[in-house]
Every structure is written in C-alpha cells, then in structure tokens.
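For reference, the chain that follows is the form predicted alone, supplied as structure tokens.
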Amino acid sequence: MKIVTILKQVPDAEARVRASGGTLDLSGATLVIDGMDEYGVEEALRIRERGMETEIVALACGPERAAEAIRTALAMGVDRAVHVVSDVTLDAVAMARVLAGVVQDEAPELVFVGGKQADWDSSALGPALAEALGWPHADWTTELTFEDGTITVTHDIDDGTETLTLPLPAVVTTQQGLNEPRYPTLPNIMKAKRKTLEARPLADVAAAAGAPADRATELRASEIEARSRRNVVLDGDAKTAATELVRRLRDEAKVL
C-alpha cells in the first residue's frame, strides 16, 4: 500500500501575527506543521506498524520555508516527501488542483488530509482534492479499518457518529481523536536529513496537471480580529459585585 499525507505549514497556535498591507505578516512568527495534518501522518505510521507493508509519502505545497514542516514529518517516520515550491499563496481549490496532479503520479491507495487548515480556518482542502481526483471522500475521521480493497471509517456528524465504507483509492480527512501524534526522536531527526525531499516548481507541476498556477479566488484584505472591552468596574463588596456580574452576563451579554 502507498499512502500520501498532505501537509501545510502554519503559524504556531501561540504565535503573534499582524496584518500589514492587506495581508498577514508572518515574519518572525513561529511556523509548524499543521496539527490536523499530524494526525494523518501518525495514522499512516500506525497502519504500517500494524503489519501492512506501506510506503508513506508526505506532500506539501508552499514556499521554501515549508520544508521545515516536511522535515518534521520525515522525522516522525515518513519515508520520503515531495515539496511543490510556490511563492504564490494558493487557496484551497487551486492548491487541490495542483496537488491532485502529484497524487495521480504517485498513485496511492489512500490520501490523508487534515480536517481543517489552521491558517485558512477552512475545511475545504480535503473535499476539493477528492473532487479534483474523482475519488470518494470521508471527513473528520475518528476511526478506520481496511478490508478487501475498501476502507471503513467512522466520522463525526452533528448528532453523533456515522460509519461509511469506501472503495480505494480514497481521500480521508483526519482530526483529534483519531490518534495521538508522536514526537520525533533525536535518532529519527538525524535520519530525516538523509531521506528524499524532492522539490518541484509550482509552474511545472501545475502545467503537468493542467491546473492554473494561481488562486481561484481573490483576496481583498486580511485583518486581525479585535474585540472592544467595556472596562466596567463593579463597586461594592465581593457578594454585591458577583451578583451584579451575574445579572449583566444574563440580561445584557445573554451568555447565561
């Protein structure tokens, strides 16, 4: 079996970012592999560790610095990686069309994609990739098993869970609850430096895939959400102030 696991490099959850010139300025921000993508990497490793002969390929599309996130996946245990190097900030649909070309070349039985991309705050990449490939898709997966050329997945729905059986090849998006990703060990970090990380220019990959090497949507502006504070000081002793606070939360803020 061959598994392709899609990666994105995103700002760390604790990183401070700012908006500048209508876009987000990530200079100086700590960038890491997207946490949702780590679940896909970990699940691919566990499938191999359960005794199924498996080649695991990491695939990412992003600027040169995204190689740092790819190296993290290699240090976790991925066999090799492909990096589509792009200075263009693609949206989910455009990126899916580009990645689909590489996936078709690799011809895997399974593709893992993080359930939501932290930098986009969007869940579109997995479904868009499945659409571009013409493959079945299951999202927000919390459990999976294989049998006779099919994959059975359990995933979250609004009022509980649902179990689906899909023919392979398929695209599966991953989330918290599927597993607990491992930390790269020092020996594996050293081994990762010797593993293959193939860099391909976006223009070449897009041309081969017949996909545009540009966004499918237009970004007009980005800004950091700011919340105003009322700065209200409640007078009186602790009991009086607590009573007034509860009243304001119930009657004015409507959160109780």
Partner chain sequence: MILIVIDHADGAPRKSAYELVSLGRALTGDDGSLTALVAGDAPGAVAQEIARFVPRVLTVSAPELAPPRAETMTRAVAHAATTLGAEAVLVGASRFGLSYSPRVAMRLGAPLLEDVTALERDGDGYVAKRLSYLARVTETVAASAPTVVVSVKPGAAAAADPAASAGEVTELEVPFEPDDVRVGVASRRAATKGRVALEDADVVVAGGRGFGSAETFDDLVVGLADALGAGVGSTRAVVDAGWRPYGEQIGQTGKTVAPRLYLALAVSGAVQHLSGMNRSKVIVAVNKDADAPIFRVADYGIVGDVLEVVPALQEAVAGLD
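For comparison with the form predicted alone, would you give the structure of this protein in the form predicted in complex with its partner chain?
What comes next is one chain alone, with no partners or other molecules.
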C-alpha cells in the first residue's frame, strides 16, 4: 500500500490576520500544518500501524517556508516528502492540476487531503484532484476501513451521513472525528531531519504535468471582513432580559 497525504501550511487559527491595501499580511503570524491535514497524516500512520505494509509520502505545494509544515508530517511518522516550491498562491483548481502530476508519478492507492483548508476556506482541492486523476473521491470522512481493493467510508452529507464503498485508487478528504492526530515526539522530530524532503520548483512540476504554473482565477483583493453589530447588552433579571430581547427581536430587528 502506498499513501500520499497532501498538506498545506496555514496561519494558526488563533493568529491575527491583517490586511492593508487589499493584500494580506501574514508576517508575524504563526504558521502551522493545517489541522485538517493532520487527520490524513494520522490515518495513514494508523493504517500502517494496523499491520499493512505502507509507504507514506507527504506532498505539499507552497513557498519555501512550507517546508516547516512538511517537517511536522515527517516528525509524525511520514516516510518522505515532496515539496512543490511555489511563490504563486495557486487556487484549488490550479493546485489540483499541478499535484495530479506528482500523484500520478507516485502512483499510490490512496490520497488524503484535508477536508477544508483553513487559509482558502476551500474544500475543492480533494474533488478537483480526484477529477484530474480520473479517480473517485469521498469528502468529509469520519470513518475508513479496507476490504480487498476497496475502502468503505462514512462521511457527512447535507442531511446526515452516508456510507460509501470506493474502488482504489481513490481520494479521501479528512476531517475531525476521523481520528485524534498525535504530536511528534522529540526522537521522531530528530529522526525527521534525516528523512528525504525533495524540493521541486513549480515551473518544472507544472511543465511535467502539462498544467499551467499559475492560478485559474485572479485574486484582486483581500480585506478584513468587518460587520458592524449593535452590541446591545440587555440588563435585568433573566425574565426581564428575555422579555426585552424577544420584544427587540420582533420590533427593532424585525426577525421574529
């Protein structure tokens, strides 16, 4: 079994994001491996630990600094990694085209992708990658088991959950509930320093994949979302405050 886990480096959720002049300023923000991607790394490790001989390859596309997030995956236990070094901030469709080339070369049975990237707020990478590869996909996966040549997954849908069986190879997008990702131990952090982290320039990878080395869409501006809110605090005991709230929701905000 060979598994590719795709990951992204994103600002820590608690990090302050700032924007000025229509561009985002991430300087000073702590950057980490996307929490959503850790579930895929963890799941791959657990598949191996259950006794299936498994090679696990981490794959990321991002600037030089993304290597730090890749090191986290290596320290968790991934065997080796490929880093497509890009200073262009690709969108999901463009990145899927580029990564599909690397996945094709690696020829794994299974690809894990984080369910929704915390920087893009996008869940498109997994399905777009699956389509580029001509493979099936399952998204928002909370349970995964193997049976000769197929996987069975439980995943969230709009009105509940669904259990699917997919032939391999397949793309699976991961989320909370699938497992509890481990923290790298100090010995494993040391060991990770000796693992192979192959850096390849975006232009080369894109050319080999026959994909454009640029976005499919144009990002014109990024601004901080600020909504003005009334911020009214209602005083009094519970009954007084509750009655006043319901009155205001009906008469003032007109939402009841």
